[in-house]
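Below sits a lone chain in structure tokens, taken as the form predicted on its own.
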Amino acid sequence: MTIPEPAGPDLAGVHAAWLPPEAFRAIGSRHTLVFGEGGLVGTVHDEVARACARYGGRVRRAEAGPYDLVLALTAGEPLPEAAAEVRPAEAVGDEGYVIARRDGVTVVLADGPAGLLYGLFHVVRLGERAFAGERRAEHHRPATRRRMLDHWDNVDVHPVMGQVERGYAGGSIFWRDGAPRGDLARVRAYARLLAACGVNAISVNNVNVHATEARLLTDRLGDVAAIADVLRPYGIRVHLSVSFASPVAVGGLPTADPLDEDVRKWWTGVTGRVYETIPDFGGYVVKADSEGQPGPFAYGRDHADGANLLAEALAPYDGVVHWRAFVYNHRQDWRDRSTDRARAAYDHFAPLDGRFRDNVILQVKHGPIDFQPREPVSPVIAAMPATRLAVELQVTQEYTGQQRHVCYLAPMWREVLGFRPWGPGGAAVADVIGGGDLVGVSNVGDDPYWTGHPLAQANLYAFGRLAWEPRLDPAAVLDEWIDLTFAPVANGDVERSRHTLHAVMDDSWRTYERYTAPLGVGFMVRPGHHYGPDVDGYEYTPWGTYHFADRDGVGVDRTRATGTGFTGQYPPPWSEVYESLAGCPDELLLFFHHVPYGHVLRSGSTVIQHIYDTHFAGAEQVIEARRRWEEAAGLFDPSLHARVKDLLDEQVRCAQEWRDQVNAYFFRKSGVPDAHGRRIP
């Protein structure tokens, strides 16, 4: 197998992201043995061979040393001497690997070809450090079984949603004009990037399945197979979003009732044909009875009935169905304060715990609302011990600046994964999903920088790395991305480049939170496109009500005592912590409580003064980030620097608009002036 050079003429002008050729210099200048058989071992060999062709090293498939680097499968016999010396006593799993260095030889040893591929990219991350000194054997294996990206890509350009729903980096890299892109070299390059950070699964179409996407399951299946063929050499399995109503929409049946025998036979037949075409197909992703998508409710059935139907069809092939828990009433009466969108997922799914088949994976958004800059962790994660769960994160920045704002999301995700639903002595979210799935909504498009904003690449990289190891330090992950992406091609002082990027990115999520919606209320965005401030934009719509601001106070009462009862969905101690006005964390106060503007936070500030202070501070922090970036003009590629500078100009403008609109709104509601005398429009 020969893998075409991903930086060839067909990718001219496309940014290399965290795999510039220079990142392979340390490997490419040395003598390497690649030992083992299998398609992914061939990928490892070709990656090393390309680097050696560029930097003068040598790679072989048979032992005739000496070698600087040995990449070997444990199943090979006889095992190369250097590898035999570090062979682990126990298996490291299909995707795990051991890395060690002794007697001048760096060794990566894996039980399976995928582990060897991930071990190779570990060496790439280390660079010259992989070949310095001695290194005791380190065992690395992923914490999650599937590290998956959902692409909300439409095959046809949708009149409302466009090519990519909630996509902020151009069109789809998979589809164009209702068909697959003729040249899939960009997809191949994407597969390399994903393998390098640990992603091993992709859903290639929108969860809101439109007419053309529905046909991908039947007469358009060859289009999906073409993409799968390109992703396979990097260990990535294809999944497909399907409509629950497919038996009607594309199968010609009069019903999609999950208990109907003809419907069951239809799904069994079509799934068999999928696996005949794509033997390593991963499974289905389903959004049902949510925001207008069809589901089992139409037939008087529940979500377990619906999910189990598809799971039964997939089970003979070791396939899975990701059944999304994003289900709520999107036609509610804003005057009814007993209706609470935050409650919905728990109310729908917790009673069904234990009823789902083993190959159903309930895919739960990390928060109970919808990827806001600040939410509590979803109580569903702690409520379903007998159900396999996947936690869903939003890499694409729908509510966090839409890749026009710098917003490094790894610190938020690390907080979510480290949250302990049962208190300090209990398991963390990362433990609950251990061995399961972490899913992210992709932020990639056909923009030359992949993600629109060049710095938004860090979110995609961080998703993969945290899915592999949820306890990684976000700052250390950012260092990895910087060192791979910028250090090999730096135009000047590498340390200064690193300091600049940390100054701009480290606190950018909290900066975004400061100048947008305060204290956990969320959704103060313009309806529809969700960019920019509109404090009352969603307040009187059927989608939900989020802040209840009046002349006396602000916030949503979700307590058991006087509100919607949402706090009762959490196990102790959090049910008591969130119920208590005194104990509730400041950053979530208005998510759980309606309080007067003069309420004193645990920080010592009043709510109204906190709103003023954070919005002024957030806007100033963006100005400072822009200043730091401008000062570093000579350190980065000029076109990249210019793109980021233009986007920072927009972020400054938008942050000031947020500051002025939010502060003016609450000044007019409360009548309380800023204690520091700053101008409020």
Contents of the next structure:
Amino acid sequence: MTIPEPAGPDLAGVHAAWLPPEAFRAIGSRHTLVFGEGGLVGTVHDEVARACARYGGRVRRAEAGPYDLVLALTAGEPLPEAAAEVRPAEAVGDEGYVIARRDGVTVVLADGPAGLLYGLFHVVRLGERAFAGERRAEHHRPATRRRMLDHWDNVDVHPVMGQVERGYAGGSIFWRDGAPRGDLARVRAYARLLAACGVNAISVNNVNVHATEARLLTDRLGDVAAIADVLRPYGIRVHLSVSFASPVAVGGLPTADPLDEDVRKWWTGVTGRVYETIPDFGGYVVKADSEGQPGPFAYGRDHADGANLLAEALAPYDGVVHWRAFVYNHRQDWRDRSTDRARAAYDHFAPLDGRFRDNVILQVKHGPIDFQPREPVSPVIAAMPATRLAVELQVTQEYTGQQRHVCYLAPMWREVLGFRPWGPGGAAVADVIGGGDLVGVSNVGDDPYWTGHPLAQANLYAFGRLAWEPRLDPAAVLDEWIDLTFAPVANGDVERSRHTLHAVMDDSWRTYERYTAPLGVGFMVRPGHHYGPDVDGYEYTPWGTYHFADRDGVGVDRTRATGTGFTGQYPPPWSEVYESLAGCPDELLLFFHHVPYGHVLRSGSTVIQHIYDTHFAGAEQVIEARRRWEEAAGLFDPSLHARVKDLLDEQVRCAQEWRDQVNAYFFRKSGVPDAHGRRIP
Ligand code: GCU
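Any chance you could show the form predicted together with alpha-D-glucopyranuronic acid after that form predicted on its own?
Everything in the complex follows now, all chains and molecules, and the chain you saw is the first one.
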């Protein structure tokens, strides 16, 4: 198996992201042994060979040393001497590896070929450091079994949502105008980038499954198989979003009732054909009874009935069904204050705990509503001990600036993964999904920089790395990304580029939070496309009501005492902390409580003054980020620098619009002037 040069002629003009050829310099100039058999070992060999062709090193599959680098499978016989010395006492698992350096030889040992590939990319990350001094054996294993990206890509261009739903980076890399892209070189390069940060599963079509996309399961399965072939050499499995109504939509049956015998047979037959075509197929992703998608409710069945139907069909092949918990009433009456969208996932799913087959993975958005810049962690995560759970993050920046704003999301994800639903002594979210799945909605398209905003690449990279090791420090992940992406190709002063990127990115999520909806209240975005401010945009719509601002106060009362009772979905201590006005963390205050504008926060500021202060500060911080970036012209590739600069101009404009609309809105409602006398339009 030979892998074409990813940055070859077909990819001319596409940014190399975190794998510029120069990132392989340290490996490419050395002597390497790649020892073992299996498809992915071939990938490892080809990666090293390509680097050697560029930098003058040498790679062998057998033959006596000496070597600088040995990449070996533990099962190989006889194990090369350097590797035998660091052979671990216990197995490191299919995807794990050991890295060590002794007597001038760097060794990566893995039980399985995927582990060897991940070990190779570890060496790439270390660069020259991999070949210096001694290194005691370190064991690396992924914290999660599946590190998965969901693409919300449509095969057809959807009249409202376009080719990629909530996509901000151009068209799909898989599909174009109703057909697969013939040339999959871009997909191959994507797979390589993903393997380098640890991603091992992709779902290739939108969770909202329209007519053409439903056929991917049947007569267009070959298109999916072609993508699977390209992803396989990088250890990535393909999953497919399917419509619950497929038996009707593409199977010609009169019903999709999960308890109907013909429906069961249909899913069994179709799934068998999927596995004949794609033997390592991962499984199905399902959005059912959600925002208009069909589901089991139509037949008076529940979601355990629905999910188990598909799980049963997948079970003989070790396939899984990712069943999304994003189920809520999107046709509610804003006058009805008892309906609370935040409650919905728990109300639907917690009673079903224990009823799902063990190849059902309930996929839960990290917050109870919908990927807002600040939400509490979803209470579903603590409520279903007898169900396998995946947490879903949104890498695509639907509600966080749409890849026009710099918003490095790793600090938010780190908070989510580190949150302890049972309090300080209990397990963290990362432990709950440990050995399970972390899923992200991809932010990639056919844009030359992959992600529209070049700095949004860091979110994709960080997603993979945090899925592998949820305890990583976001600033350290950013450094890894900088070292791979920018250091090898830096125009001069690497440390200055690093300082600039940290200054612009480290706190960018909190900056975004400051100039948008305050104190966890959420939304306030323009309905439909969700970009830019519209304080009352959703307030009187059927989708949910989010702030309840009047002349006296703002926020949603979700307490048990006087509100929707949502706080009761948390175990203690959070059920008490969130219930209590005094105990509730400031950043979530308006998510849980309706308070007067003069309410004094834990910070000492009043709510209204906090709104003014954070909005002025957030907009200023974006201006400062732009200044730092402008100062760094010359340190970065000129076209990348220019693209980011243009986007920062837009971010400054948009942040000021947010500031002015939010401040003006609350000044007009409350009549309370800014304590510092700043101009509020
Ligand atoms: C959000 C988003 C939709 C998406 C949905 C989902 O509501 O705006 O475009 O389909 O999430 O996660 O299913």
